[in-house]
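Just the one chain here, the form predicted on its own, laid out as structure tokens.
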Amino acid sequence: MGARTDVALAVAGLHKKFTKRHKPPVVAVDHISVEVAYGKIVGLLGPNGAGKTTTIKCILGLMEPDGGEISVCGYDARRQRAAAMSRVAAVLEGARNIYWRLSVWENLEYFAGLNGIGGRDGALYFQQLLQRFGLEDKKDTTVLELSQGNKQKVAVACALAKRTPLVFLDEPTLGLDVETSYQLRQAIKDMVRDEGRTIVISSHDMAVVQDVCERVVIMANGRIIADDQVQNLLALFRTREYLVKLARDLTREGQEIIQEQFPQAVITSDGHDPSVRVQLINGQDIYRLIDVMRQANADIASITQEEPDLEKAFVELVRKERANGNG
């Protein structure tokens, strides 16, 4: 592969296993490749067990590999292993990653200063971070007496500090309330549209992955099983399948009317929220679905169609793999 200069990561062909004594190796990361480009959101998926954490550590250099190659911002992190590291930062274990009985400021002074990265200009920075992830009135604090939000963010501001053009934020919002959370992402996505950078993120929360990433790779058994743009993978799961709410129940006789019309209809008709689920073939049945619902004297409350979220896309790609036998 060569050092590749218009990436921020590429690896190639990455593999490693594990040995124990008298047991079979387990194969951990199955030759993958991937690569991602400068100033974009990556989300990195999947199952308990799917190779993610190898991966990153492979790429951090906090594991060695048994095969395949790595480059970071135009290094070799196998061969040149010092400059690449410098232009990446991380957050492995959230809060566990600063130091308790440091301030906040402290800790991003720390941190920044692990990468050369003080005085003046380093100050300011420090500062913008406070305000992006709202804790100018935390600056003095020690990260022991700080709520578990508050450490979460200080430590993916002391990862920002560095100012590395690539960054690795695993579960980076585990545990906080709505509110944080949305703070957080905000933070993070202005990051990357305001200083261009390139953030990898690997959570299990398929909510703020949808939210945040632009492209997710989906993992599954140490190989890569999907890596596309997030709207490609909802395109692919959207289903046409309509939620039809109804004020009251249906009669006997119109649910053999939808039912004679619709056969794979789901009815709900027992007095608590009576509903009639349809799959439909094309949109124009949307129309027939209404005049067959006439026909049944089907008082509609709501009519809703139901759209695929990125769990679901999810869900489906990695039960697709199991039943190939790959799991």
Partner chain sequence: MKRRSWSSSGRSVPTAMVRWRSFAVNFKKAWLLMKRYPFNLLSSLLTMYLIFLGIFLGVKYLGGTSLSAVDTLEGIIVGYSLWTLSIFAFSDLSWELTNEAQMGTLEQMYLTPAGFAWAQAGYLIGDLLFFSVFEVAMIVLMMLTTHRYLHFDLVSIVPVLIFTLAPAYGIGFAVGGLALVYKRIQAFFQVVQFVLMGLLVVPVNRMPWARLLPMSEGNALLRQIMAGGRSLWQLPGQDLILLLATGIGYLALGLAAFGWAERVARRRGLLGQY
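Positions refer to the first chain, counted from 1. By rigid core we mean the largest C-alpha set that fits within 1.5 Å across both forms. A quick note: this is a predicted structure, and the numbers were derived from the prediction, not measured. Compared with the form predicted together with its partner chain:
- Once you line up the core between the two forms, the Cα of Lys40 stays within less than 2 Å of where it was.
- Taking 2 Å as the criterion, Lys20 counts as shifted between the two forms: its C-alpha moves by at least this amount when the rigid core is aligned.
- Taking the rigid core as fixed, one finds a CA shift for Leu60 smaller than 2 Å between the two forms.
We have the form predicted on its own; now please give the form predicted together with its partner chain.
There are no partners or other molecules in what follows, just the one chain.
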């Protein structure tokens, strides 16, 4: 009932269904609950259509949810809208939501002004933001004339210019080159470190998420299928996947023995780099693996734990969710 005051964002039981005539309804967000503590960067991941944008827009009141509780910095997002909105800013889907016909500075003044930020204090802060984003020399350039990357930086800067404790960034690095993406990430990390901001960032770019986020929330089909520290998610997969490199090809018999014991093992034995890739269910399995290898008369060159990245973890989780959904 009471709004949570100790977290930047608390969502409980949020759900949203889209109904269109002549079409089956789409459950975009299916009763999700999530909390984000102050001063954290949280990644919001999920395949296309998972419900990320819908979730963000419901929190911002740009879409009317069918139900659920949302509190922003302790204020009920619907019943205390003004108080909640003065504490949150958002960049929605890329670089679209700024004025291309206005200059960078004019955009900053405009969007900050919507939240009552301006004057001399504001100007000082905008200047600082331009520096962080490497846009000082673009201050008076019309946004239209900027590169895609700079447009996106301006959009993010406009959201940050509102000086709100909570900021949503929906795919801020979409279509950016490596260098620009890096700069943007660095700027975001700095904002969190120096100003204690709380940032929720949705992205399809796992490298970005792995780089800036401590914690990720993964959505699929409108549900949260994983919500954990990036480290834990990686660890989850690190303990399981092993790559056994072989010095020479396995015999047919050897292959059969392995396949029998580890049905999901992927055996590569086409002459070059013969290997066996296995997912182990628990820690004890490694002994069994060695035993089976000996039985199969395998000539082991090395055993390595596959270094999982977030992308692999993500794909794996989503695949499982799909399988469950269908089964």
